[in-house]
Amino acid sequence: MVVFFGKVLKINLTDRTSRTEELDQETLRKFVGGSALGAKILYDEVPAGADPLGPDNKLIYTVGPITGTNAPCASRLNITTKSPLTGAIGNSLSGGHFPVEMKKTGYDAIVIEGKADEPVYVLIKEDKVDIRNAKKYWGLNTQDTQNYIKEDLNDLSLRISCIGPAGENISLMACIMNEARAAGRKGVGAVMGSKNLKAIVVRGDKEVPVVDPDRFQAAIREVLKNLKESDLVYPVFTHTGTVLAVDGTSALGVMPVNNFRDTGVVDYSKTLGTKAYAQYDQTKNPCYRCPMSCTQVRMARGGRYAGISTEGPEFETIYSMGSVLGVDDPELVIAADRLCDELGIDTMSSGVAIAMAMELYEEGILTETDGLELSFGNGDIVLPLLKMMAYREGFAEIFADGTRRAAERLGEKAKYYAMEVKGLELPAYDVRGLKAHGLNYATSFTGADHNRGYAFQEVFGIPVPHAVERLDIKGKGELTKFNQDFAGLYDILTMCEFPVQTALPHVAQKIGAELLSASTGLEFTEEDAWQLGERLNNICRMFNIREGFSRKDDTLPRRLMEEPIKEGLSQGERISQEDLDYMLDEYYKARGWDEEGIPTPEKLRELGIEDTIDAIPVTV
């Protein structure tokens, strides 16, 4: 017996209609849900060369087969679109409670098509789909939008995914918020804004099916057992959240400082690490059925930011609003995190954009700043700049679309200071000291993305599939493939990758196969489960190739390739072009791609996605 919702809700904003489509068994078997289902729909339905901000692009919400069950850490949402920030496939993740509520509406995917002629929101409730006027909410921040819609509909149990001013003003760094959880990266909020869509509102009443409850519960028991036995999860991570990575990366000398110019020179673990943030802890706000409850709610207690609270700030935000700006004020980071959530702007891309602006100002390349002193360490300008970028005001409009476009507008000299890959700003790891992590940034189908293939072996020293030396380039091609396929599997299920990578990596294939088989009734071996992640990475690669991407785009910022880290445990490290070429050759070989990084027809047939072969460039 196979039990699966297997339904896709398609909403056309242009003519304000909706329809339901059934997924066939072959599609369910090959792509299942989550990020793979989103990628499949995008590849099939968005034409090559489509304008990411045009009506031909689609905004695709997908959940997985275990979303909404009693599986722990499984309340995850994938939003897939053609990224306006990169031009590549964009895949953004979010947790919280919206994913479960969406699943309970009975849909595995919600596809937004076309463009409304005025601001609207979508209400999905009790088998009804309404497209309603949203003029009264246009201009509101994300928190007020959610509160007022719930009040107007007289239903506080609704779950809402929405944009703020950044999305409305089509900042290519705009994110989508549900409660205080962000689908933060790749400009997904700009796509939503371009469609005049303010929010998607859901309330579900369906029970999520599980074919074999006993087998499913046995897999869950194994998950919980391994979480309990972990030396990192409950003893540390539950109490600190992701801020613990500030301490770890600082110790390794890879916490980026001053736009990656001064990594290792300053130790921010004392001012922005776990001990520094412990004094601001208020409570926790876990995702649905998450036993780890890593989300710490913190509140600034004194000075100009007193009383401002936020869910976090997470490690990436502590980097992007802290160390990469030369800022060591934990309360400012709390305030900046809260403001980004309200504006609906990605903390990572916006922070790195500010860091670039600071260095350009110090180098004399950027001279018009509306009177703001943009020097590193000047935290006073952070909140004003965030607002200016979200509203496209003053000189900050230059940076509202990310660092790559800012560099294009400011000239050749500015390009050196843009810390991005494929247009996506770097996350919070100086990969000169983490070679596999760097290779992942270079090759990830979304650009510089730690969620696509996190090198937990290098960061946490976890010896799965084997122990590695973080500064060695050898073997990193195979390792990066492993990590990316690993991430792909759990983004398909969907299940939060962090607990799996830190506590369950040695049984990840087994548990993944069991959860898939028991929940869907489609039998998956461990090899079948792992191939899901590989298939995801290949279809996304083919989407990008169809859009004109090639080996030349699998690269890193010049600074990381030319400048060695100045001080610390990673002093002297860089990833030269020669090093990167070595790792790329190894990676392409491990993937079964040719030397230009193009999947071979044989590999595509092996994975059952031979319908993408026609996207392979014709060489003369």
Second form
There are 2 protein chains.
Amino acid sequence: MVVFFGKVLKINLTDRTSRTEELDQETLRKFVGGSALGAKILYDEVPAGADPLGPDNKLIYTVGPITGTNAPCASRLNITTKSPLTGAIGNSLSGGHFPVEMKKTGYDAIVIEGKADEPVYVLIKEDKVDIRNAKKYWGLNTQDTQNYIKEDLNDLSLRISCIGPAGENISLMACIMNEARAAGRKGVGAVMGSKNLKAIVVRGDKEVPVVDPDRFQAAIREVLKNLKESDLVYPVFTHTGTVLAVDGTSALGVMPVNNFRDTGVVDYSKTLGTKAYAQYDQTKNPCYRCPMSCTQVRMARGGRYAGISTEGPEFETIYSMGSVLGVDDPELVIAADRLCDELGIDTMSSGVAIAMAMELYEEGILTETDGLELSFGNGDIVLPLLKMMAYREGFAEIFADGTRRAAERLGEKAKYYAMEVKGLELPAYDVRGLKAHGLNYATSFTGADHNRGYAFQEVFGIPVPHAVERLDIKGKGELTKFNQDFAGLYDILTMCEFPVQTALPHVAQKIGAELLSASTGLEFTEEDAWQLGERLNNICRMFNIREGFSRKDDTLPRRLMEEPIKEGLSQGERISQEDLDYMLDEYYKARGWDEEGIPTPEKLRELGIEDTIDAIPVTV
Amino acid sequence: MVVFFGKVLKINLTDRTSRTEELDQETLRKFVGGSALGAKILYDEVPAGADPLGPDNKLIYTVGPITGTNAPCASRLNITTKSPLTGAIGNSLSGGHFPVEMKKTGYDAIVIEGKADEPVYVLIKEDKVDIRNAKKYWGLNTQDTQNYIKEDLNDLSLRISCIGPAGENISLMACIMNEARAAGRKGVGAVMGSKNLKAIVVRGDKEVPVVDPDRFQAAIREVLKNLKESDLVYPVFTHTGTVLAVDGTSALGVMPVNNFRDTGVVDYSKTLGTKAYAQYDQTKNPCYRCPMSCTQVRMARGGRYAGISTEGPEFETIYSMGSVLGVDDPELVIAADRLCDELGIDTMSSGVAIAMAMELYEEGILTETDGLELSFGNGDIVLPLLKMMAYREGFAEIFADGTRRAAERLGEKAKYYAMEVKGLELPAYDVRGLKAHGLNYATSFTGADHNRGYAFQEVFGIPVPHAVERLDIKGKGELTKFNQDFAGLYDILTMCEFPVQTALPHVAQKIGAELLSASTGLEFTEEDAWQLGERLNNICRMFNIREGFSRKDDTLPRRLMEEPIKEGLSQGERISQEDLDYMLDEYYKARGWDEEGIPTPEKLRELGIEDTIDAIPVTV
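Now the other one: the form predicted in complex with another copy of the chain, given that the block above is the form predicted on its own.
First the chain shown before, then all remaining chains and molecules of the complex.
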């Protein structure tokens, strides 16, 4: 049997060597690619207790068997590492064109090990791996870095993944950029910076074959048919992109306002919603082979931000640079999104960090602000403060490593205002009015993550596997398992969740199994496919357990558990400790974990990851 | 005989057609390429009195027979148009990679005619010319424009020449950018904007052959040998770029300060000179096949401009965003240079316009400044004011079309502070201490232009054709003719003046003749080659004469004629009307022009441009 995938490139920056490994068939079958392959390598190769910013941590780029084929929406990169922001396993996703170019170099995984003694970048081209001096690019923003490397190498068609000043300065909110696409979260950029690695540069020259082209094309036709039949994909998302969610969450009263203090009090759908942003649409910049093409390029048209354009801003950034700061200026959000991309800092974590700083300032807990007036609604301070955090300048140093670290420095009272789970700042959904979102944020192995089990049922009303009531806590355990495993399967396929969640959920297992079987030549049943996502969630859980995580870490910010939402359609809602415990019990049970949230040996054996059993803590 | 060059592409934006023309051999022999070919087409095709911003004006891109060969330093683009800033013939130069890519499309000239009824861009690729809708790029800055067009066309190797917001808003200081290279001066970007043309996009697929490769390589070897032997090229320019001139002009006391009011009073060599800028060197980005590689990429390293990088800043920008504003902040100059490139506005004209605004403010002539404190030395206002000029916002509208227009609006007293010749703002050299520079600025057919006859003898002490004394007015007529014709020859060759002036002047004619003969198969003697530059200067003079220009326009700003330089090595110097008249008389005589500066019919016949004789005004 021909297996066309499974080649791993390992690059050691300490001794500046590289080597290639072929994965065995069992590993491929169990982990395939994407987030699962990354998790498997990380679990096996990074020892418990490793310093996330030390040479023992690894930075693992993975794609999968269908990346770079003609399958639509399959250009997603997964970057896995032990997150310096959370201490848990971290994976971060990005679209664009880099993933396909990486796949075409012939590797499904690139593992960066060790630490260079001076700034370097890695060039992978024509089966050669070159570790080169990057002093000349150190300090440049992410866009300039990409442009100059291309010119210097006289090859404009290179695709580049790189860090900006935030990653170089080891801000734990630093992201990794390729073009204007961010692998944004969990501080992956800080890990890259800690290794003195400025960029990974790839140029592919390989074809990506599939084993059974006819079967593969049939599966693709079914994907396209479902995309076409969707009421949301082409009629709406193509034109609005993710900003649509501003309208939806505002209507439900769950768009967070003023660091979650005033959710429901202000309706941002008019100032920051689809209608407001339509006037800024400039062009599009779709990911490789994406027929949906949700990425709007928007440009501020007048005043102080005139001419500043950005890819997006996506919904999450409209929240983090808008509503959660009490800012209703869509052009400022555009400018902030662009600046974050250039600095290489996560828009979400950095925005929520600013929100925290604003509330601490209003509460009198933060007093030294280098003259900046940090009140909610003051958009003027956003761009300067982003820059200061990326460069660790002045008082902003306190917030450069996210809200949890800031709270640790500012004392017990400050903790209440840190809107994070496991150290990862909350995404846009105020989970007090979206209970499955809440359970997902509490239990996701990466912290409060909208990419690891997004409850599309609660927001878009899609009744798969069944209709749900967003304010109900019952049944959310099963649902969250479904959503997390679903996200896992499609991450492994490197397919974009966005069209998959809205157009394909009813046929997701079937299509997933077909795409995998036809591309790899390894036969996957629907159940096999589904188990891939479950296995991912279990091995990652075991990684965290080995690091000391347990039920106590499956929690939510205290504010969301104590303070009810003030106004709007979700008024009065909160997720009490009792509610959360109820949902956790349901969830653990659905997962086959014990009541402390520890996977049982039986479950691990069932999933074929019995080698993780010895990470189960010994009960006293 | 095979002639490998001379194909002209004409694109009419009004009726959206294009056609190809072959130049006849006589035209090729007389005008060859570059600035001369552009001038010939403009002279023949744009009628006297045409509105520079109307559909009758043309925008002419030219390269030449050796562009795109393996000749070094031969990637210069010439853009010729009737300048809206001066009303004279305007040509503007740019390096980089676009010129070679254009040549490889198979065309030596691209002539843009008419005016599109909505924003368009032109794509020239594989012998096809496509006029496409550019609404989606309208408003984007020049860097984003280039990036998005490449992504949208899924061809990253395209080379793009485009305008930014300044060109769209028809600022008469607007430039045309390709990558970060500016065809900066004379408002060529406003002409492009007036035609609703956002960009010209090229992808070449042709080889550029030469007729006699052996002879061509011999000439190239001689170029390289001379470059190697130069004390300046590799030992200095390669490392410093043009910033070297800050040190030189400061030492001579001719670096203009505070709108030329205080030249010599402040020495900027320490704050803005080679030593100051060395710490900002980041990488390089040479033009195509340039062994010298003078382009330094510099980056601000801390504080408010941290992480902002730019190609340059070149000497002229260090003057226009530095000394002439009384600003000694090298990082601000970096940031301003970058912003100008993105806005698509000429750093030189816009800086000198700010200098004028500052002096008018200090003199109480300009009072309404939207709250900006315009005093000399206040760098804080530079970036906001650049943006306001590009967008024609607030009081800055007055300065958006350069200093001459500003003076016309602000009244007679303001005129004294407009540092321009024929409407073109002065370059960096305070000509009161560099007399040949003064004569060149007074007589250049484009206005105060450092690219049309730079007196390298006065600044670098190069004794070709003979040693000169910078403060002497005698002999400057002959010298200026030499320099202008010399610049003309090398513009026609599309070779960079910078290495040519410093390393090749003693063999310039010989090498020029050899490169032309070997590449074209048309035999050029040294005298023929030399005459190319002279012919250029004469046909351009005739273009201007046809537009009503005469001796009265060969002048200098009144300040330079009345006020002596205050301090330093050039203290007490000025160029009085008497001095200027003396030099003009010498110059006209050397040129074979009459005392009104009108070329004689004999001279025009000698140069084979007797068809311009009817533009000679009838003497009453």
